[in-house]
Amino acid sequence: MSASLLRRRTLIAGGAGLALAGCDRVIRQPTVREIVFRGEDMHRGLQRALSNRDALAPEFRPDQMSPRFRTNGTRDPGTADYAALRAGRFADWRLTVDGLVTRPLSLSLADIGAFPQRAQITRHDCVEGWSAIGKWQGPQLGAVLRAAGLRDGARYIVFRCADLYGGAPYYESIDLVDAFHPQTILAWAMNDRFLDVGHGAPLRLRVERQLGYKHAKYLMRATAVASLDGIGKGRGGYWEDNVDYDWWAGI
């Protein structure tokens, strides 16, 4: 277990342990949990600031790959609009980056195929408590961006996807570090396949020094932001916002 999830889960166990005290009651008032994500926020700047942000996440041999993939989250956006985009084999689909950049783009499959690609096997750890081995390719996010041009106050890429949770768009969010880290991706081939369906289909993000629930699939749009106030509830992602996962999800 790496030292991140480790002091993860001890924080865990001790809000656990307050709410056995008693404290409970307590907990769930309004201001007293502002007060408590402040500390979250605090004790993830310090996590942040103490990791390497630049290292490298191990990759494997083709040997090393899983017999068996699972998939996480959603199978199956199960919209109208993805089922004729799937129907099209995702001829009309576009990948919409915009926000604080000065050259908008609308990216084909045929477009994303064309920037210079990286193909990386590497080990997918999913908070539901299973990893698998895969192999992936597609763009640097970063060669993206940097084609889209990000403006001065750009700090965050906050990604929309085809699935939808309670009526909207899927969202999930990173910051530039982890944007330009040479291991994020738009990945359209797993295991030297186009992606399908259950893996995110036809574009998803691999950002590989983060747990499963930041490598958003069914990708749609990428915008360029200067914070995240505004975006769902303020925390950066649909899981963030409604079961209080970590923001940074590192590993």
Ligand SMILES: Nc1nc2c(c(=O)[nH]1)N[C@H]1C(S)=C(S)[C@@H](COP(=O)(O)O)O[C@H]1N2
Given for the second form:
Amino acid sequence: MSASLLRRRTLIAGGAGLALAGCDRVIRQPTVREIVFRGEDMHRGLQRALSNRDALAPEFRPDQMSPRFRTNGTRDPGTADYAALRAGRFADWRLTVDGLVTRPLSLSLADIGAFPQRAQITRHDCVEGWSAIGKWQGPQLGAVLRAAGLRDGARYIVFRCADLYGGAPYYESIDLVDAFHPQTILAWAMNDRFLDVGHGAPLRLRVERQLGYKHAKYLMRATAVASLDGIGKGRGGYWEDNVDYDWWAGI
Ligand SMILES: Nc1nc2c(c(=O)[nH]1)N[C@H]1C(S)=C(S)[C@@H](COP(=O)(O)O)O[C@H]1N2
Ligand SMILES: [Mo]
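Take the protein just shown as the form predicted alone and give its structure as the form predicted together with the ligand.
All chains and molecules follow, beginning with the one already shown.
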């Protein structure tokens, strides 16, 4: 083997972190240097995973919107309380914003509409394997949380809904990275109309970097908490607690 070929072979072996080059195989223990590089790769991967959480979900053109957007989970909460709110066209509905905030809020739909609005055409991905593209409009959750003023120690926002699962309101939670993500909105409009009952009237969460079950419909309450320990069975959501779905449902 010539000297230059040998150098080349060494380079290949070092660069790829593998002891494999040409037609012969050398089995040996990885060097410290290789182990360190592998660790660095892992570290970088982790960093990427974390910083990617600020990335935007794809947005689509109006002509890409799904002609039909199915409903899933609860299609009507069906409680007397919800029926009364619905009969009054949600004039008496309020979103309670409480927990670790300096100014607890009770927001009407008019209040929700008075925040700066964001509209986005995004793809909804349900864990059950269907997707649909729709247009959503409402204030950024971050703006609402700033109005309430998060207190030190707040780390998660817990949502409680008007529909009941086993007698208790459907609940979900997200951390502050998702809560302040620019595409995380409280949507009162879908496809340029008021949200219908099937899709979560009068208000639902859109948290576009996560799977469908995180997008709580029929919102009644958003609570800032330090920990998910006291919420349900402690995993942060109805499905997480009862069907072992992941709390982090990033897509
Ligand atoms: N309150 C509440 N929110 C919910 C659900 C539910 O049953 N109750 N189902 C979730 C699931 S699994 C999905 S896929 C979406 C479905 O939203 P859609 O009915 O608008 O398609 O809502 C999510 N949010
Ligand atoms: Mo879903």
